[in-house]
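One chain is shown next in structure tokens, namely the form predicted alone.
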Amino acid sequence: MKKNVLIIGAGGVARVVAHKCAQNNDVLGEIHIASRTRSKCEEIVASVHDMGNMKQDGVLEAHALDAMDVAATVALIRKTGCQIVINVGTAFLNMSVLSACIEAGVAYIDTAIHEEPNKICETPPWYGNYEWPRKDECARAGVTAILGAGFDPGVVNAFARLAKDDYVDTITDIDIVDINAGNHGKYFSTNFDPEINFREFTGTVYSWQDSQWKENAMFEVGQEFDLPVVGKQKAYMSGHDEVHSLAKNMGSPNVRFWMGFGDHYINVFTVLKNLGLLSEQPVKTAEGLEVVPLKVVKAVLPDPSSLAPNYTGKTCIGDFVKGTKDGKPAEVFIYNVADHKEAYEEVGSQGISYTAGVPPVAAAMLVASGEWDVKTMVNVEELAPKPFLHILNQIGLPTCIRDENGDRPLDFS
């Protein structure tokens, strides 16, 4: 068994991870949280204690760390005795933290694909640009590296694998739909790091269709979905991490990702983009200062973690999987519904952070028990889905199924 967790990052998702690790410290052992700003980590530690979320007495400590510094990260891993690292810092850190985990010989879990600050929407498949070339390195070191273990990517990958295992013999279509039907009350804000959020939507939309990569522009292709709880919602085909691994691993000729957007978000986004304010390339001001427009926009928007107290409504995220079962057409929708207010009451975060932060803790628990300690690099769909979904059901993110037999919770009996 592996014990002791190092959480890298101190944003909204890291807060959820810390609370959930604390709630399960009988399995995970000591909990450490590190970022460049130690005071942010200390605030998270205090919030865990204030909300009474430590399951049993134990270590919960804050540390200062520049996670781009591989040697410093290795030193902290060794100093704390952590055997599992959950990386929920910016996506720019992934390769540095993975390098530290390989050197230290500890398990690595992240929730999003690696990105380079000066590049957007690189050549697909995206995992092939940075992560997958290091799989042999992980295997030689006997290091478990679980990529994209948030909700999307992450839980939706497990949904696709579950559909293939139990509901559809041959898959023809995987359509992942992410709808946030909540309201944060601000004029405009993103639900997680604005820099990463906007980068998802300013480049080419890559989808896997007819067993090849297809390119579209953002907001070019829209569709209405009728979903449980949140009802009819408009969503747009978007580029997203999980499309790139599912296209490789699931054998489906069609894999698409759809995200819900309101007209107001689209209008503001379009103005910002057309003005050049979402560019990742530096520009010079009249005063001779060099600035990155996207970072300026990030600086003036609300911190996503500040949205939590007044957030209302629900999210619905799931997979429509089509194909054949026993030679007949089959379709299943596997999904989760989360509530913003309930997330805030439990861990002090809004629902988007909650859905992203709970799954890597479930993954860490499976690594700790040995069930997912595979000692190589994997995406979530390459692992047994039911143990993962079963833990998520127990710790806050239950799975439901809708098919020809009705709408019901996933049965773990």
Second form
There are 2 protein chains.
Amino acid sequence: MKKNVLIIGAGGVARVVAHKCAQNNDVLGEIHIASRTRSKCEEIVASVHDMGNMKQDGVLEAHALDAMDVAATVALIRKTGCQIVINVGTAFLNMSVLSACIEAGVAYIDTAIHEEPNKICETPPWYGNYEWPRKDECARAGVTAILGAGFDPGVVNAFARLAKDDYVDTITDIDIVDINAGNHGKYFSTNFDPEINFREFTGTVYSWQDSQWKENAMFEVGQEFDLPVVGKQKAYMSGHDEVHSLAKNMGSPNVRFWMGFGDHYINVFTVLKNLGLLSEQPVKTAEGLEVVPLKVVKAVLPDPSSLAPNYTGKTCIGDFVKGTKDGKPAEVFIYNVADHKEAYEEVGSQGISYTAGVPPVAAAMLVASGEWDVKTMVNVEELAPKPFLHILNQIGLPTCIRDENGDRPLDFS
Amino acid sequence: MKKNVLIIGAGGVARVVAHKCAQNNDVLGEIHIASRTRSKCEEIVASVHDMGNMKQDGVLEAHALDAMDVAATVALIRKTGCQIVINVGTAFLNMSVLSACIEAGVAYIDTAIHEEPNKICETPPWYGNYEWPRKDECARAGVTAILGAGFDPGVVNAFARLAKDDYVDTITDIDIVDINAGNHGKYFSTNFDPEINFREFTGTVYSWQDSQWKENAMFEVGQEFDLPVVGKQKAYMSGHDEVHSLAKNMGSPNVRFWMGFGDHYINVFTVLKNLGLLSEQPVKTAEGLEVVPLKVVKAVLPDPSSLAPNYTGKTCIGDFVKGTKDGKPAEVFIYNVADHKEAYEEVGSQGISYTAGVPPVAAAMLVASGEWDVKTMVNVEELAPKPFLHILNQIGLPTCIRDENGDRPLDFS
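Would you mind generating the form predicted in complex with a further copy of the same chain now that we have the form predicted alone?
To see the whole picture, the full complex is given below, headed by that same chain.
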């Protein structure tokens, strides 16, 4: 049994994590939240109290922390007595925070692969570049490190594992589809950190096809999907973390990720990319100032967390899994539908932050209970999916299934 | 008689000015070229020699100068003995360079209104904000200051005056149309300094209609024009310097400026503007760096002078002037057609730089000869147009006329 959670980060996802941890502080214990700017953490703490989201009286505390500083992070972990760290700061921090968790001997949970500021879309599998080489280190230290425990990656990995366990014994295709059919009412905005969002789409699109890595350009391969609730939606094959672990762990010759984009998004993205404004490499202005164009684009775009109050509509994210079951063709779509407005009313965030922030809290609850406290590094599909989906069912992200037997909520009875 | 020319600036237009001055150094005397970065001036000097553009042996010299520094500019004027300054540096320099010319008692020629870095599209008439308030100062000092002596403003002002002198005695409408039907082969580029280019289009579009200032948004009012050589072209009512002086000096109740834009330009412009990337006001990145978005856009776009080698096609810029002549309806289109490739072959620049850079040299030749050495501040339409157009006819920018009597070169006989 582990307890007390340190949340690293103070953006839209961190806010959801804090609210959800507070709603489950009977299981999780003390909640600490730390980022470079302490006032952002304090604002989140205040919002948790304002919305009455503390399940029971307890500690909910804000801290200033530069999480690139491993010693400072270790010190904060020790000072607070946290045994679980949920890292939802920028993806550039991951390896530093993992180092701190290993040194302090506490559990680590993140929601996205580690990135280096000056590199994008490195060699596949991406987890092989930074995370997996440290698995032995985690095992030796008996440290549980759960990688990519957001929605995608995260819940969609559990969906794939559930499909394999119960619906399709020999898998040929895993197609993960992420559609945001919401409307934020702005000319343009990304739904999470623009820097991370655009970095996802400026590099090579890696997919796993015929049991090998295949390279495409962004927006090169598009397909229409007919989905529950959100209907027919155009999505494009995109690079995404989970493809890189599912390709290794699921034995499926095909793993692809599809992200929904409207024509307007594609137009804005294409203009910015072609002009060089999405580059992570610095340019020099005529006045001699060195600046990374992508960071300026981020500075002019709306703060994704500011979208929440006016965001309407729904998201649908799920896995089409195809293959055979008992020798016969089988196909299943396992998915979740979330609502932007409901998310805002519950925790003050929009649906994209909500779907990303609730799952690592469910993971933390399973680490706390011991069920997922595996004392080594794992991706989510290596863990039993049902306890995870069961908690998510209870804390705001219910799972549904659509197959030849109809479209229905997943039955946990 | 004045002689010896100091060119301020080392961009694409300055290059044309230098080459054209060199081609006419029998009239103009010594040629000096100065900018912050002396190596850029040296590169221009070398290109003049390489292309054999010195008409006769003489001085052609590069200097380092911060033209915001009035004392330094006065010192350079005195040291070089220049009696004519052609200011084709950034529009932010104009008032400093004018101050230096007044102090040194030499002639001043520019090609665009003065701008302050943090302001765009100030109250009309624009010349009333910085230039015209200094007219008395010029007159008292006996200093010739010719404002806006590029193509537009500049030659188009002379076209309007020519129309009034010879073709339309009571003018009702002056519509200046600027079409670039060239192709530079890049995804996107502005044809001159992106910072100045975009600043033209981000603010209010001021036009002079029914003898008063009217405000529109950019791309709000569009119209198709059928022009010689370049054919039917869509153009949009835009703010432009010459509207602000012609409205005062021509007695026409309507003065409008129309700039041709393709759908692709408008799309890129619209995306950048709506995102806030064309703003001249600084933003702060997440890392705390203060940066002006427009300067970053400038940094990622192609250097306009780099377009020249592959630029093909033609420009057509001219004035539709409408009204009555001897009591009967009259209409004339006075225009020039320039060719990007021919410009490059002659002076190593593309056509937009060429049309902007040749006219101030013609103006300098008229100041040198005394014909335009008026010893006060003037806009081009206040000066006799024919000597100007006659020189331009000889040095690369011939004038044509289209009216009820046909489409023909302007006759100077």
